[in-house]
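In structure tokens, the next block holds one chain alone, the form predicted on its own.
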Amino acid sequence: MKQIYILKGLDCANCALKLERKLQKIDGVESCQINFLAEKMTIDLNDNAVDKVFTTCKNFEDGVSLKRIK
């Protein structure tokens, strides 16, 4: 299922790319795209991967937060 999130708290575009690559390696994540400037993450995943995605984002860098918009 495709979901869109507001992604706050990343320090730089390079960090966004590193997080995107890390999320793409999670079982159940079909695709992930982070737009650093728009602070938006579009991710296609199954229900089993949702918790892992949230945990990975929150542990990636202090202050990173996700809010689902779609």
Second form
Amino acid sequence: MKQIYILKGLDCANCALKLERKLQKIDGVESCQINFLAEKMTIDLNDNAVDKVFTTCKNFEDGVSLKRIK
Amino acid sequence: MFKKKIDLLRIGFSLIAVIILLVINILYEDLVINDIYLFKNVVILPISLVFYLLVSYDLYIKSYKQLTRKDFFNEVTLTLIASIAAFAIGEYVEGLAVTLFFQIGEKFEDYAVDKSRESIKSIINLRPDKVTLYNDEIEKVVDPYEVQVGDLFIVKNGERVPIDGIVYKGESSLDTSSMTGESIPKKVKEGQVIISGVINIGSPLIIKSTKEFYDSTMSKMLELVENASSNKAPVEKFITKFSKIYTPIVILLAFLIAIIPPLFFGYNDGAVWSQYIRVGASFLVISCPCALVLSVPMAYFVSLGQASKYKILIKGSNYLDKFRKIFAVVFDKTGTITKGNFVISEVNPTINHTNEELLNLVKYGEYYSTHPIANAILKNEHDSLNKNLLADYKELSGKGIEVTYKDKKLLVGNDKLLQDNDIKFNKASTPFTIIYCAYDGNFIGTITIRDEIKESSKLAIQNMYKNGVSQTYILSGDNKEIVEKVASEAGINNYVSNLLPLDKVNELKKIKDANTNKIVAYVGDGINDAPSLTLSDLGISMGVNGSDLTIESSDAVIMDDDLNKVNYVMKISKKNHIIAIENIVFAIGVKILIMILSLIPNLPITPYIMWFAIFADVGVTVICVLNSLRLLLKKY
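Would you generate the structure of this protein in the form predicted together with the partner chain, following the form predicted on its own above?
After this comes the whole thing, all chains and molecules, with the earlier chain placed first.
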């Protein structure tokens, strides 16, 4: 299932890359791309991976917020 | 806001302190006071340390938090290790400078990122952050994502329609220029379909939504602009991969250099240790991949924004990149090269019939058709016709229409349609579109329809050749005379005529096969050409016709009907590529150069190598970002 999120609060472009790699490694995440400049995350995942994705993002850095738009 | 000011003050004071310290350090470094105390340790060290703590306390907090999250090799921690190393070997000012310039670099980066995000947003400031719902006649402001299909919402004067819908109540004029490029306001009344993105410039309208926000035309457009599909260009992919190996390798080298050589060349000699620790610390500073991972995507982000300023929306960096490599362009004719505004130029009934009879039959024949030609013939006369006289409407692709009118068979279409029905008629041969009409088995006459070539087409195609396009084609369903005339007027080398919609795709496939490994672009107006848009290497649709399929199958959308915009993007694409490559070569080049220089002992710059390392990190990032922003300056 493909979902799109607005992802705010990341510190830098390299942090976005690191988070992207972290999320890609989660079981149930098919693919994940974070566009740091557009503040968007496009992720293809199973339902049971959603919680893990959320906690990974929240724990990655302070002030990271996720808002699903699709 | 307050925090920002404090940050700026901290950085400002520390910067002044660094400059003063640097000067007095050089002047009095070797001054000995009180026999054993060096000036450096008595004066420079405490002042540096105070400012160091002032400027880096938040970095320590951050680093600690990252360590608790098991992220050991983040930029902050590495920078702090480098600064501690500098203090340890007695380079106090450098120790302070490493964290200070790291902070300055971060601030600048934030600023540049905010600026470029803002500039993109102001270019197409379409995204609404609220919708005024009007269910049960009560106004309620909500987030656009909360609106469901069937909800009523109100759009007042000056507001942008956020979601596709149908006018439920009210009459008004709409400014559609941001979506279609059409400058004449469009009048709407109850029951009419409205696409999102247009602005209400009249009285309030109550609209019933037919789609959810993210499915609406405007959101689809924004998705294109904001590059939601995140299709990375090859250069971006390279840099992503490179940074993945670059940082760990440089960090590893930093530790190896700081530890291994002193063990061999003098493990009991403090000077040897400080020499190599200094090199290691420099490597740590250089290991930050910021310049690389920001500057290349930044160039693409700015370029895509620049394109959207010209009402050209591109789905991803990889498509922007393909524009500079276009080898062949395949055009749809009607509405792309020509205006698509059909005009009746001649009405030729047979001897037994009048003009009125013929026109009346053709109007009934085209009653249900959505083809542009039907619009030209019918204009807005649907109300004056009695549709109850019609039955069994059938559209025959590539031929025309067959319908029962007053219980007898009516045929309106091209010559093939009449041939198929064994009707005798005189075949006309002109470079214009001819509509044949037959009723109850008899040929009634023909109507000639003209379509003119757009003023911009010829220039646009000349410019394409200048920009490196080698081959141009028209694929059209019209007869040879028409297509040949349009091709020669527009300056297009090749054309194929008399194509059924399915043939067009096959013809495109042939062109692609003849040009393997080269980019074949397809430009169409989005009507009936979704398969071609998808099949081509670069599908470009012109004009917003509101169909989801068109937007989904295109790689780029030109919102108005100016064909020359293709050339703008080709230029933007070329410029963007140059800047991206410049950034990569510059950033990697400087970093590697300074790593090599720091390894060579006793160069004139050796005592200042930490400063060079700081430049290779922060300075290079700043220069690359500024270089990317240069794309914004260029006008097309």
